[in-house]
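One chain comes next, on its own, written out as structure tokens in the form predicted alone.
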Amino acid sequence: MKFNDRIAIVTGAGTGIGRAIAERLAGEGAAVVLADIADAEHVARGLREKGGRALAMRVDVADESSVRSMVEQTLERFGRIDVLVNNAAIAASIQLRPFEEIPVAEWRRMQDVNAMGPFLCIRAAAPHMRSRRYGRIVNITSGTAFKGAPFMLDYVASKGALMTMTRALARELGKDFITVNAVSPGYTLSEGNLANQDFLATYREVAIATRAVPRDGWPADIVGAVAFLASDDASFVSGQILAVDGGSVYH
């Protein structure tokens, strides 16, 4: 149980990567805020009902008044932040095309949602971790950005400038005792990612070829790896990226 009496927020925890996550946490102990642009209520009943605390919130992870009123709300009921996973991002629905095709406005949606959410969310965050000189930030990245995939360059450089942010934010809240790290997860079979038939088709087979333990990636291999970043075994960690793809890129 190490994350009795912690407090944590999940973003993008009502299914996948994220609902293993908040799952994780609050089965060792931390009380969870289940941050999601859907209903996440189904998630926190869950664990409510196995006696953890668990509040769900609908956040747009690229509105700032959003972002403001999920951290006012998680301090309202819970008193503070220790630990804030950045999790939500669009993924699951990326259409495969070449870059010249991306549209505008799908780039410019995808980087407010995968980059900009996390800035906002961990701005808004920061202060109060600050106040108690102790955090823990954790960012899930893509392992996309190490092998520069085709076919998704808006999603690519979103988790891109993800990693250098949480390098760059590593130094600016070290001072405080706060740490930031990524886990940058390989192609997973989340829920969404197993409903986008296309991506699934052309990535799969591909992804377990490149790997040194050739099996499928699920949301239940990332959540040691966050556990372990949002944890005080962790305390001397910050600014790294770890990867969890069974052994797909080395960096």
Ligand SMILES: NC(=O)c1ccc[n+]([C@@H]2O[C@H](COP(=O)([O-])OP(=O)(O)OC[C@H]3O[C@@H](n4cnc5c(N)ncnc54)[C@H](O)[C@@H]3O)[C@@H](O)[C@H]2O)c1
Given for the second form:
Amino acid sequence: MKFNDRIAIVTGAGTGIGRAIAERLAGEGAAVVLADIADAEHVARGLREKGGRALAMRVDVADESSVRSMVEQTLERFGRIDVLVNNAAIAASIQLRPFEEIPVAEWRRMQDVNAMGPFLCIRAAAPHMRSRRYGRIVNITSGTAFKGAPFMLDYVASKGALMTMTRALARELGKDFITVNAVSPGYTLSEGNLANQDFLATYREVAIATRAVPRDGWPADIVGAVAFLASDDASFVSGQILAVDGGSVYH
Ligand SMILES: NC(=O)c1ccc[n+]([C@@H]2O[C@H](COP(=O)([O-])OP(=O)(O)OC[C@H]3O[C@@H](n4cnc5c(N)ncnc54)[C@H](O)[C@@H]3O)[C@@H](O)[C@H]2O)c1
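What would you give as the form predicted together with this ligand, now that the form predicted alone is on the page?
Below is the whole assembly, all chains and molecules, this chain first.
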């Protein structure tokens, strides 16, 4: 039980990779706040039924006051924040299209959720983590930013921003013993991606063909790396981006 007595916030935990991360951390003893713009109560209930401590919260990570309230409520309820996993994103719903066709409003919302969202969450949690001189922050980026995947420029740009934020924030927060790392999944068959037929047809086989381990990737494949970076085993690891993609990207 690596996370006994640890308190973790996982954003975007209502489905897919975020849900799997929340389940893993709770399964190893953490009390988990499942923060999602959609309802995550069914996931939280499932965790409580298994004896875990879990609280679902409606949060828009792109909204400053919503994020502030997430941190305040977590501190009120659990007294601490040890781990923050920035997983929420506009992800499985993205539409593949040439960059010229991306409406400016959609570009802006993508950056607001995928890049500013983690900034707001980290900014809100950091004073508390600093005061305790402890924190584990794990950002979920994407192999598309390493590869320069075409036809999703707004998404790729947002994940590139999150990768570089990971490095710069590791330097800003390290002196208070807060680590900031990223996990970079390859194409992963989350529920959302399984429902996006266009995505499936374009990426599933192509992704497998690029891998040293040539098989599909599932949310369960991602959670071990996140749990490691969120744990005390990784106290001397910071500013790193760990690709979890069957050996597709080497950097
Ligand atoms: N699935 C993949 O192939 C893949 C590959 C690389 C990286 N990733 C990254 O992994 C993470 C999860 O991927 P997924 O496939 O499970 O995504 P998904 O789209 O299925 O789920 C994203 C979750 O984030 C929530 N969310 C969206 N906007 C939000 C907001 N403004 N505030 C709070 N919550 C919000 C959604 O409600 C949802 O529960 C994302 O960061 C994604 O970019 C996924």
